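One chain comes next, on its own, written out as structure tokens in the form predicted alone.
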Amino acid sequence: MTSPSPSCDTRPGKIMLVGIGPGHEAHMTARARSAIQEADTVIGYVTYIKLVADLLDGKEVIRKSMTEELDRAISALDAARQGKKVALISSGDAGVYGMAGPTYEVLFQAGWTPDDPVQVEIVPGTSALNSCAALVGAPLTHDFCAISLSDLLTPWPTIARRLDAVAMADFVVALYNPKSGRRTRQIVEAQRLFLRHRRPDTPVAIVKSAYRRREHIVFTTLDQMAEADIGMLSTVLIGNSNTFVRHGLMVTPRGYANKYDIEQGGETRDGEQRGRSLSTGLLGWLETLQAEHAEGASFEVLAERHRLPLDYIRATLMEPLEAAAPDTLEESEA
């Protein structure tokens, strides 16, 4: 990879790493639009350039193919060294499988620092997982993560370990880059790994081209998902053990039913207190663990019972159980 050559132009340039969201004008932030409008040069993958075509009048436009991410970053730095304002665009968010990371790699290799005359601004956008989730209901209300199935830059064993870990840990998962014309087996392998830990009827939503002209949504299940129409414009949302689909909406409960009896008007359940940790929260669990160990359960048995690492169980039981200060109710908790 060659570094851009500096220019004698003393006017400071700027690189704006712009996340344009799903691509529909209504879901692009005001700052994303203004960043593109104020740019002298706009650089991006050809499909993304088409999505912002109405903002490109009078601008230098540099179109790159799907596999030319580093070339896009190099071109952006080269133009900024010439004193230009550059909008380097990504769909979704520039920092989520977007151009922010590759651009910083190129910048650092070229000797750039935050004190450099070339300024860098990241303009956040709505990522695919947010867009797709909004279209299918509320699948991300509890803990979730994102994993890309693309092995173009990441070794498959690394991807497989991550899939297995999150499947076992019961995360809701958004799969990016699930399938392409040449990469057809990765989604099958992901399904196989998830079925080691999840029920076959686990809800799955597949959203293609969210908020774009050819938007398409399919609800299916884990054991059927590999048979669905999936491509590079698709995002696959796999629910956790509590996720359900009702009236065409995919919802992951936050856990209110663990503490409150919704059918009784939201009254707290026996043994629970509003604004305090669950009886099965950390302190309650530690007390249970200590009691089980005192009754004769070995470290090994407890590790298997609670599906936690043996060394973690051993270290936890070796520490004295301390009384905790009362919990403080926070806005996001109940």
The other form holds:
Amino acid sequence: MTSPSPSCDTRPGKIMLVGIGPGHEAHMTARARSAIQEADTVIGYVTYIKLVADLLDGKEVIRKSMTEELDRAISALDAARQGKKVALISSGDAGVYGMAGPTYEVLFQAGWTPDDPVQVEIVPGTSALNSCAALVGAPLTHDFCAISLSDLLTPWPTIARRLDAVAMADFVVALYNPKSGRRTRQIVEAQRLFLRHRRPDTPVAIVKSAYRRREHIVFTTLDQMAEADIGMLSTVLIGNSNTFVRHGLMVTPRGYANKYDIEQGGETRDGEQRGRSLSTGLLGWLETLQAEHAEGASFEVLAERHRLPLDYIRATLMEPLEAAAPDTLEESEA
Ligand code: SAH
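Switch over from the form predicted alone to the form predicted in complex with S-adenosyl-L-homocysteine, please.
In what comes next, the whole complex appears, and the chain from above leads the way.
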């Protein structure tokens, strides 16, 4: 026997934070689509509402502007408390510079806990860095990070410190919110900070409106990027010191060349073993460090040579080297 379906005012409401991907329906997940279909109320920024227009028949639609994010979260909670299923739409992924954070903040403020009858579901989506990377080649195949240049909610010194740190640490970087009508100098300052650590010819790709009607891609270099056409709908991808552009594709090597001689049919290089850490991996490197120290190199010299903090060098050298446990499983490098 099935229980009768609860009436509209007693059924628990739900908030779904739906990332719709870059904009094209082909790049929206099946769950994002069904979550929107399931919703009674759909709330979002006008542009995103337009992107899912075909799914909105018969639904209450609340269009909000960019600066009304907290309002949007509050509207969602009000509607869910009335038993509605509410889909809050974000472009890309709702947890990447999206509504997931502000929504939880509003919910906590209102005394919500995970045991509340109002359920919350976050529906992951393809973020701009994934879409933009896919369009330009394989720029994110090694360590990368995202930095938003928006100073609407973040002080500039915080943003500048992060730019400086990641530029120095040689991350590939995806810059979100790089420029708007009013915010034009941030990208120039980002360039200035990057040029302190990276070569002027470091590859940069600027992707505007990925997978949308006005999609536009430009390849440029770090020293030229500030002059490029960049807007609110652009993501700027800055390569690391190994990133290259070939045949119109931006590629960051994964590191295979450190271990395998690709020109020699993929033979393992001398001193390297398949499925094991590099000879310059942690244990190999520690052995080198100890040998250099035993030969008279001071902590200071080693810190300088290996470009690592002095106290880190000192601490690792104080710790005795343990023999590596025999590997039982081959680690995947893919
Ligand atoms: N939640 C979104 C990001 C929102 S912040 C995500 O996960 O992608 C808004 C910024 O995202 C824009 O300024 C731009 O830098 C980037 N962005 C969003 N959609 C984009 C698209 N289709 N093409 C290029 N960049 C995009």
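Positions refer to the first chain, counted from 1. Model, not experiment: these values are computed from the prediction. Between two forms, the rigid core is the largest collection of C-alphas that superpose within 1.5 Å.
Q.
How about Gly296 - superposed on the rigid core, does its CA move between the two forms by 2 Å or more?
A. The answer is yes, as the C-alpha of Gly296 shifts between the two forms by 2 Å or more after core alignment.
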